[in-house]
Amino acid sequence: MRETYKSMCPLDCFDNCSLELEVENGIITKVFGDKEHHYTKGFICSKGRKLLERVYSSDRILYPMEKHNGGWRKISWDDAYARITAELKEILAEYGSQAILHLHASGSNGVLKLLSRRFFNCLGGATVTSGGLCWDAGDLAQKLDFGEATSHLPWDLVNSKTILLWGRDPAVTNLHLIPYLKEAASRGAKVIIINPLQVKSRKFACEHIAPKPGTDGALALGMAHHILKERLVDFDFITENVLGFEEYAHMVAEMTPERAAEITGISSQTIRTLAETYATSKPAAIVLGYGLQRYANGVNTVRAIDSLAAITGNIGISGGGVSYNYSAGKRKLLADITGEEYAVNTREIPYPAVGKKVQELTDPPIKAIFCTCSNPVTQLPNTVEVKMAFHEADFVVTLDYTLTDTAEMSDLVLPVTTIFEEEQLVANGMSPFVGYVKPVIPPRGQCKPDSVVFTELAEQMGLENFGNKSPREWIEKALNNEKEYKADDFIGTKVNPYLKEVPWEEKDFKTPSGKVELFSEEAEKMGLTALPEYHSQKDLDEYPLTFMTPHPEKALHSQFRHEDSDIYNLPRVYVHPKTAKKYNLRNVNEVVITSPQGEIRALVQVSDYTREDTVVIEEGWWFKEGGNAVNILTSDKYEEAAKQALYYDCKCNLRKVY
């Protein structure tokens, strides 16, 4: 018998489809697009399509794993929960709870999988990680500009006349945006990209503007000036909504367009006209990619391009606005369920630094490192760093559907279900939806839920303080918050009730003083500039090239990478042609790379998809596949407020192997 049921696609992305499965006889037969759901339109992309495979995967992990003799053997899960309780306490009694490491990431979106940091919590706090790799430096920025992160829902977008879509590729990341955009630019709309790269969105745009990578900060202060010299500005909103113009104005008069078109590469008439375009063709629309605060100045460049929404008034209003996440939302509709206050002896160190800093803690020092929805060993900055803390830890215990690089570095890998497979309430903050789900099928093996195996292995602990409720209990109890929502109220896929179609209507701001802040204390106490300066970055000479890391089409970080991985398990480095021929490159040469840090090799891909200073490799390529994971050549500094990781302030150079 064939059935049809909803479900909702759990990845990282600013998408998260509402899904339908046909089922027959026990069998998941079929995953497409939700016909029925407004936004995803009965569509979705090559990455929700996988989903399917991944249950089925001969990859796929389905019983518990420990390492023996190099190797790898099954073991039940009585004897698997033995290890891991055994080793806790003998850590717990020498050396006390921030001997452990928990690392945790977005893997796979669910709210039951903060059950895994509630474990530790209960333990009385561990070692874990402040920071992040993604949106940190945006997310902060736009804290202290409007007191929260939040978004305009995409359809709003159709309302816009003017749309910069700036460091986003929605033809790549948000596929589900691009119907939106082509309405507006039906109604005249000018979509306008803003990125280094000739991304694949540029085909349906009428401008693409390409600044050198890292200075887009100067690029948003270039076009201000253009602005306030013109009298573009929103007067009456500045004067009613806005902190600290004077002063703004006083900087920015220093960023002439002359002096920006140096910084960026972008000519200063190019600078004017993107300026007077978006001043006057309101409303105007920002839309933020995460690429563009992935540097030192990130949360400078955001609040930066916020002011232009700021001093032309294009916040608060249908059509406009700065668009980066809804962490906002998501924060509002969740109640904390992982036990913050049971965690008395919490350590933090910075996300993007964990393998150096994980090697430097003595007091304790690490024991043993546990992860949960993620893949360090692959995505973190500085892989060789990464892997040297690995080994240098006396027992690691990995969650995951596969034998990724993080799991081949543990003693024991415990088999997870799939989304299609357990109770979840799948909330992202990069997405507006919400959307509670069932298991369609029974799972797989011996998979258990995350939060299935922390609730056992709290059992085993003996932590009485976890609690003991169902995975239905655990929903109801984090949407509990302000309101009593129900999980049956998200069935489907729905729009969180705490996000507005139109932020900040009400002029309703966060912030200490109750205003779009362009002058921040907040910011100073964190060690940031008051103001949104930009700061430019030495240029090293024996690494004049800019390393960059987009995202791929095909898969989502690490996840899916492998599978498109090929008979030379080596990555394709995009090189534009001039910067080809000054290298003596042709298509297929195959050269090694190198940075401060590290070297990889690739093949060459001539293309004019970069710019003669950049080159670039997509993200996500294991370490196990050839050693070439691309971020062996990353740094792992860190933006000091947000503990943003710095991916693309990566030199390097060329190398020809002959």
Ligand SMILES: Nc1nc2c(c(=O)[nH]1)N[C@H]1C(S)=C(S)[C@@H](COP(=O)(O)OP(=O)(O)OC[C@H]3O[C@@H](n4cnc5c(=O)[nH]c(N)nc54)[C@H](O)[C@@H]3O)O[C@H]1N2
Contents of the next structure:
Amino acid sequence: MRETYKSMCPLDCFDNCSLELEVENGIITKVFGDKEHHYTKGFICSKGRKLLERVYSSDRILYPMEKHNGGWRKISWDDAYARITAELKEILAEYGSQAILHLHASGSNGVLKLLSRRFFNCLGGATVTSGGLCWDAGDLAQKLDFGEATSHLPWDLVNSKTILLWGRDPAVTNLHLIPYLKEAASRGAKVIIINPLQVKSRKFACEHIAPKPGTDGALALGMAHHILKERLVDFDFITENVLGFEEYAHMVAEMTPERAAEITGISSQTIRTLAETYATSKPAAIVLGYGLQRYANGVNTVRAIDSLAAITGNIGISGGGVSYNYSAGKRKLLADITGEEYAVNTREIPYPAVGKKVQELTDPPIKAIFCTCSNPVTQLPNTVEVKMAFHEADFVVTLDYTLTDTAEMSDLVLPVTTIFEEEQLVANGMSPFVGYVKPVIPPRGQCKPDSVVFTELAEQMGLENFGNKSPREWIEKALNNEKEYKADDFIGTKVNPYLKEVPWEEKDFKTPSGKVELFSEEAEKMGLTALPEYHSQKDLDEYPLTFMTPHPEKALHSQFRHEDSDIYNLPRVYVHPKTAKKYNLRNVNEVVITSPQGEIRALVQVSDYTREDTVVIEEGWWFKEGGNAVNILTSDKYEEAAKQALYYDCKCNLRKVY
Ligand SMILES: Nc1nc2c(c(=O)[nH]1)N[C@H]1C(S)=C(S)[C@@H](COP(=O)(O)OP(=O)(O)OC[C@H]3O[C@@H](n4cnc5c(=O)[nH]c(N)nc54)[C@H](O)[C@@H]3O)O[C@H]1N2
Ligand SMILES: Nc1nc2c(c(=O)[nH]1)N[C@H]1C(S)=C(S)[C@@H](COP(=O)(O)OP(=O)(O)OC[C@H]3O[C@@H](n4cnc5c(=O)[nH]c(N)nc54)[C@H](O)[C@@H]3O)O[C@H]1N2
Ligand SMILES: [Mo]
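To test you: the structure above is the form predicted on its own. What is the structure of the form predicted together with this ligand?
In what comes next, the whole complex appears, and the chain from above leads the way.
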């Protein structure tokens, strides 16, 4: 018998598609995009299709596994729990709960996944991470400027006359935005890409502007200079809604288009024309990606871009805005279910520097690491330090589907259910959608939802404050935040009800002054500059090239990439033809790429996709694929205020092997 069910993609993505599944005799046979959903529009990407492959993959772990003589052996859940509780009780008695590190990243946007954190909070609070790997610098920037980070709903783009795709590459990371871009273009909108690389989305744009990596702040201020000089500003908006315009104007006076041209490598004339287009073809929308804030000056970069919208009055109007994420809406939707009140003893370490910090911590040292929804061994910067940290810990537990690099470094691996085998509320600050889904098939093997694993563990540990609610009860507790939503309100993937199609229409900015703050005392208190100043990056003579690792088209970070591996098990590094000539390289030459952190090998792909000053490998490579995970090269330095990883602020050099 064939039946169809609705579900939702839980991945960390701008789109979070509504899915339809065909099920025959208890087996899911097909997954496709929900044709009735106004945003998914019946199509999904290859990652969405691979959600189904994951369910039946031969690589999937179906039983708890324990490291034994360097290999793996199956154990029962009872034995797994007995081992975990014994280890934890010993650690708690001798060192206290801070000796346990919990790493949780973005494997799934299921709200019930947060119950893993509840477990550690109920222990009294563990060592956890602050800041982030993904968007934190830009998120902080928008909070400083507007009081909270929020975006226009994607379909409002069709009302724009100018669209700057600033560092976002929707053809790779945000496919469902494309129909709106096309519609806007067909209504006469100018779509302009600002990206150092010749990205795939160029085919939807009428112009491409390619700044040097990490220099967008200077570009934005150079544009602002011209906008002010030509008096293309919206004085009414500024008078009523902007704080610090005078100080800002003073600073911007120094960033002439000529100076910005020197920094960015874009001609001053192009900067002037871009500024005029943006300021005069209103409404103008800026759609930001997250790559441009993965540099030391990332907060100010996004603040400088926000300021363009403020001075031209492109805020609070349909077709305008600076759309980055929906983090404020997610926060309003969800009440805390992690039991923050029990975490009296939490210790925070900066996420990007986990590797080194774990080795440095002494009081107490880290004795156990628990990894949920994360693959830190490939995804955190400075892999070598991360691996050393994992070696040092006495006891490592990972919950995942397969033996990832992180699972391989664990003592116990616990098998979890996929989205099709669990009840879940999916809510993501990157997309506007929220969905309540029910299991479509029973769990395969002995897989369990993460939430069940931690509920059972809490029971074994005697943690009465954890509580024993059903998934639906937890979901409804999470939904009873500012209003009282029910799980059923989100069947079929709905727009988060706290979001507005056009944010800030009421000009009710949530900053201390109630205005858009070009001058921010809050920023100053955090050690940032009050104005979005541009600070240049340091050049390193020994490492003349930038090493950039954008997100892969057919994979989600390290997930779903097995079929795409190169036959040589070496990553492909894109090298510009002129750079290739300089280093005497041809296609398929093997090179060693070096950085101050380490070295990896890769096969050359000569391509004008990249620039003379930059080499590119897609992130997500596994160690297991030949030991060339890209984060061996990246630094664990972070932006102090947001504790944002600086993945692309990475200098490198090349050496030909043969
Ligand atoms: N297919 C696919 N989709 C994904 C993901 C994935 O792994 N695969 N990951 C998801 C996640 S977690 C995220 S955070 C998002 C990210 O989505 P995006 O922000 O669109 O992409 P990233 O790969 O994070 O950022 C890299 C982009 O920023 C550009 N960039 C790098 N440096 C600069 C710079 O200095 N200036 C400018 N203007 N641009 C720069 C790169 O060329 C690239 O286009 O995508 C989500 N969607
Ligand atoms: N060099 C470089 N590194 C980067 C980036 C970059 O641009 N360049 N981007 C960064 C960004 S933006 C991000 S968001 C991070 C992502 O960092 P991670 O979230 O660590 O990356 P993923 O590879 O998606 O790993 C998630 C893991 O969770 C597992 N998983 C999925 N669903 C579930 C579930 O329901 N339960 C459990 N227990 N596990 C699950 C997956 O199988 C996978 O192994 O990577 C960062 N790393
Ligand atoms: Mo991300």
